[in-house]
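What follows is a single chain, given as structure tokens, in the form predicted alone.
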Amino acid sequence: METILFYFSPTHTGQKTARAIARGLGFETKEVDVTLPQQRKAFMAAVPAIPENAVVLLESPVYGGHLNGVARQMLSQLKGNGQPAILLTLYGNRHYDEANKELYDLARTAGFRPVACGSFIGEHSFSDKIATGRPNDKDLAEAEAFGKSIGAKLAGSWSELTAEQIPFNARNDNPSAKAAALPKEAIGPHVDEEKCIGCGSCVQACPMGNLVLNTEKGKAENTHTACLRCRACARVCPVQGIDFVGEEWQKVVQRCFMGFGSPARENVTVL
């Protein structure tokens, strides 16, 4: 048997519970990334086809309550045909809300039967006082073990998870979901143009092509076209010359944290 992970994971959070998940089934792992732009062209070019022997891992983080629309763009595209499925969902330590429902129904619909859901956390992409470096060794370890329990489920005689089983929460007044309603302009990456070298680290790490190099100034430039505010770019500066500073986008920053700060959530896995 073999383990196929698909991940858009821009501050890899999801990669790094993805591949612990992996660590503890310990069958033969290929991943297949479709964070970048440049990775989800190939990508549409010549979707994977899905051994019979597989059991594949669909991952995506949670926006406001729902699967990322990139994530749920390219995962759409798979074709199974009955193969086992991993679901996996990382959050900010506010809920998960209905991404796990979603990301099961586009299992189903996709030809895949699921066997185990995962809802994990990750840093918030917002703030690094929200969930503060997780996944921690913890939170690895936990992911790991849940691998584990997966590859013994799967060496019996198993069913799929039903509808009923998956973590589900209807309801979606978070704090994070106002920063959607703002102008892009107004809440977005600011480049700080005396500190930036001009490395184009943030435009290598952007999933979405937001931020260019200009060749002129030699310094990062936001474009303003289709940001997810992920931070991705912020995390990768290497002179902290990049991120979001805007006002309106603090206020949405201390919504966040006064919301759902605290206490650290757990980890939730589903057999």
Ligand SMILES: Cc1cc2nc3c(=O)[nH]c(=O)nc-3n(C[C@H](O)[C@H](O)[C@H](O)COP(=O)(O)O)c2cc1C
Second form
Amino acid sequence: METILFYFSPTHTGQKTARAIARGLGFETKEVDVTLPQQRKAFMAAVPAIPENAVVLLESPVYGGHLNGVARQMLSQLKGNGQPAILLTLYGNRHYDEANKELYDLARTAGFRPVACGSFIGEHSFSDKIATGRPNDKDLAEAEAFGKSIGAKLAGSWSELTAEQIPFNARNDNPSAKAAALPKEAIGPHVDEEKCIGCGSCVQACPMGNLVLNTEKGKAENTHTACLRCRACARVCPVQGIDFVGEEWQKVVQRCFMGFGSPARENVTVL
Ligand SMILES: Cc1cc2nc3c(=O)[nH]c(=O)nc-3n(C[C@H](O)[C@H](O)[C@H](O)COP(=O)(O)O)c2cc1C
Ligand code: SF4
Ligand code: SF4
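Based on the form predicted alone presented above, generate the structure block for the form predicted together with this ligand.
Everything in the complex follows now, all chains and molecules, and the chain you saw is the first one.
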């Protein structure tokens, strides 16, 4: 058998966890990363066919208690023919809510048979004070052990997960309802031109193509076009030259920290 990982992972917590699961499975592994705009363009131009002997891992971060919309759009392009699918969501210590169930439905609609579901903790995109450093070594060891157990399940005659087995918490909101549009100037992070050294790392890391390098100024520039607030840009900046700022943002982060900064939640796995 072979393992194919499909992931959308702006701050890499999903990528690390998916790789640990693949290590535990122990099959030859291919990766299809659909995080960056150019990766998604290549993916859409030639959506990979899934070999009969493959086990696929479908990964998305949890955003607002649902699958991330970009991940959902990419993963729903895949077509299975009864191959086993490992469902993986990453969440920042608040809750996975409806995301696992959405991934389960997506996998089944695409023609896969869900063999296992894991919802793992990743450091929260908004703040390095929430689920700090996760997935940590313990999380990755758990992910690897989970992969090993999935391998053992696949080696026998196995039955696919039922909807009732999927970890779920109802939100009763509509994920496809349009959020109130932000004024253009409020989209995206602030570039501190005093600090920015024009290295371009944030531009390379942005999953939405929202940042460009202004070559005249030698500084990063926020185009205010589309932003997930994933803070991949802030995390890669070597001089802390880009981030969300202002009182409103600080209030959001503080609310998150007070609401679910502790206790540390556990990873959830179902086989
Ligand atoms: C806009 C946004 C919404 C989020 N919503 C949730 C949420 O509802 N519950 C939660 O626990 N974490 C939430 N998170 C945190 C991410 O799910 C978490 O940090 C995850 O590990 C990110 O995955 P990645 O590192 O693969 O990008 C949210 C993050 C962002 C940017
Ligand atoms: S500009 Fe927005 S979408 Fe792009 S990396 Fe920064 S926070 Fe993420
Ligand atoms: S990563 Fe930081 S220093 Fe580099 S271009 Fe972006 S804001 Fe400037």
